[in-house]
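Next up is one chain by itself, shown in structure tokens, the form predicted alone.
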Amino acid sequence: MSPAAESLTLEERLGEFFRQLDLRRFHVAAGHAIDALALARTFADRIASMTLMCPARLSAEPFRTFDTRVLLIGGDRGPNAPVVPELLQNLPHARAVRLRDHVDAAWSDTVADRREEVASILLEFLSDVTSREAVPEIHLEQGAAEVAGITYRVRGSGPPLLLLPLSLSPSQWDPIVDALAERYTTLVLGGAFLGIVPTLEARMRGGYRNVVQNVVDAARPGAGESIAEIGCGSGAVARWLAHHTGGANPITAVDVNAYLLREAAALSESDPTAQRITYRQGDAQALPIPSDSFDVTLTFTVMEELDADRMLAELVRVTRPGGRVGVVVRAVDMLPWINVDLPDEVRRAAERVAGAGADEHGCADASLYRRCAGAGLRDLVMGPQYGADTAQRSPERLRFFAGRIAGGLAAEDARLFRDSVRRATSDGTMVWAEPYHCAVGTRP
């Protein structure tokens, strides 16, 4: 890709992908809040029809001027539950489909789990709309591409449907895209710009390197020593690690998510260094690797997500012993600092927007010292740290959290933060820091 194309911006790649595809009205399923954003705010008249899968916080207000043509879906329980409740508040011709007895969460695995089900739904919804807005059939040549740094894969053929990535769901939509494919041209959208991966590479090049680097070097990886990464995601951290350690030592990079293993290894492709990381497929609860096979074990925001016991007792299992466990988590039990001038009130209300949240078995608190030494661990080096960021160095960060935020706020509190980062951005004040617990500890 030339420089200029590595610049620009995710509505001008969406907007070169339509004009080279010629997609002038289509349906749209998405689940990762900037992707849907930047859609309904830049190609409004071109959206046949939006579905929102388990989404996270986002302004109802882009989708307003089309809400009888949005469709809600989301669990009943889980970090993500109360999203499309407050979003019906202020899209009130939307639809809405309550998943019963469904975790909803940013790492749910929900078309994989009520395959059937989403598949009845989604396509009542589509023939619906298709029938009464008049959405034209196209016919595209089938397989894969790529335009504007926006991968695609293309099957059957219909009125256009896209699918975008749903932040760290592991199937994606691949149970349901032969049922798709069989009434509309279905096209999977995927790539470094779309979906989490940006938000997984942009945090790498802000405030979170830090805190990474800091548990890095209280691990003391030596020349040589086997550096395992598990629960990579898009393989920032790897690539990073790579390059800190100069190549000397080799990196395995494990993950469950099969759709996060593509973009990391086509994302390492174009780095000689990172030709040391291995890429593999695994479950952080049960990995797939022989014990005492590691010197230096880490793992990055990733205990949140699952059975956070089970998942320190597998790190443990395949370090040799000697060998130094690495682990950072998401501080919820913290509140995140931001430098910007806004009423006491609001400010409060800002600070306690819930983020991503932990699963039920998850350890996002400062339980994970307490773990920690449980599990047999010694010499720890254990504490909080804080991921500072600028509007200047991190401007893809900025747009997650403060989308996040405002997304979690008032209507009216939700004007006053924007406002007010908005002038912190334009002088050059713009400061926030998120907060982390890490530990670091030797295996006996």
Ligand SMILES: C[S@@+](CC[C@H](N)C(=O)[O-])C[C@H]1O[C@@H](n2cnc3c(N)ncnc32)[C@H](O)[C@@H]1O
Given for the second form:
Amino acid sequence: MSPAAESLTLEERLGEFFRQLDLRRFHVAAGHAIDALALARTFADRIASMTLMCPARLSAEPFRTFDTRVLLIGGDRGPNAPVVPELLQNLPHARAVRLRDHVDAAWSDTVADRREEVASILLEFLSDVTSREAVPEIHLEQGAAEVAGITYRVRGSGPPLLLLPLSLSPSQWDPIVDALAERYTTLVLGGAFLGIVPTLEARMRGGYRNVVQNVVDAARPGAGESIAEIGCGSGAVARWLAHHTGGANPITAVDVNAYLLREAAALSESDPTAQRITYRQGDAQALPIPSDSFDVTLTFTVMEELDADRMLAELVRVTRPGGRVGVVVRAVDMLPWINVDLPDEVRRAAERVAGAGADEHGCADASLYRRCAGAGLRDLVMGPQYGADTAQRSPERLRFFAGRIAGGLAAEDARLFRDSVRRATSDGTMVWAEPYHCAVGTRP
Ligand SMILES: C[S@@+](CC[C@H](N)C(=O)[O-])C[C@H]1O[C@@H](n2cnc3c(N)ncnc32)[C@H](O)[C@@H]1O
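Give me the form predicted together with the named molecule now, not the form predicted alone.
Up next: the whole complex, starting with the chain shown before.
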């Protein structure tokens, strides 16, 4: 990517992508709030239909213009279950489908788990809109390429259908791309600027990095000691760790999600120190790694998403006796701290808007400390920490954080909240902090 392309905004990037591929009118299916909002706000005249797949909380306003051309798909259980019914209140003409008995969370693998149901709902909706709206067919060369930092894979022919990344879903759209490609020119978009990747990267540029660093320092990796990061996502922590340790430690980064591992490998490619990280696919609850493999085993905001006790037992197993295990989880039992000027009741409502939540067997609270002791770790260093950010230091993170809160407030409260964030940003006092529980212990 040219240096000029490095500094583009998401909207500029998407605009350049549409220009170079001559995409004038298309269907969109997205899962990540920031992408969907950017598209709806800036490119509404090009969008024939908008499908929101298991979205987290986001503002309904930009989607009102699509009227009946919106499809909302969500599950009836899990942290995101209330989102589709809430959106429907403000998008009364949208088509909404609640998948029965489906856990809806940022990490759900909805398309893989409900493949036929999702394919048929989406195909029926797209065919209905295509019959009412002019969506010309296009013909693009099949295969993969990149424009303005957006990677894309083309399959099929017919009217264009843009498939944007689905948050932390391991299979993304892959299980139904073939079915969709029989009738549409599918473009599967990815890269460092779409989906959860920029959100994870931005978090690690902000106050979260201090939380990570404190845990790494407490785990005391000595020169040459092997380090594993389990649930590495886009590799933001692993790349930082490679630099923090001056390349003196072998680092293995593991994730279950093939899409995120591909993005992580791509991000490491241009960085000689990070090139030495070994990325591996594996399930944290049953690691494909022999016992006693690492001197230091770390994990950051992963235990929320799975069976925490099984994962902790695996972290202990793959760490050698005398080695250290470090864990960070989001703290849903603590409130975020937000430095904005708001009436008390609006502030309380803002602080209580639920975040990504946790799996039924996951850990996102102070039970981490009991679990670590129960897993047999000794000499525990434990406690909550806040990752503090400012609008100047973390503008992308603010967009995500404030967007989520505004999306969970009543309309008038959301307006007051947005105004207060704008005021604090312009007078240089926009500071906020998100809570985490942290623990480091030694394997006996
Ligand atoms: C919120 S991200 C955190 C990524 C990274 N640790 C960071 O702090 O930037 C959670 C990560 O856990 C991974 N994950 C979830 N379930 C997993 C499992 N069963 N095994 C391995 N990784 C898993 C997800 O794919 C995702 O990359």
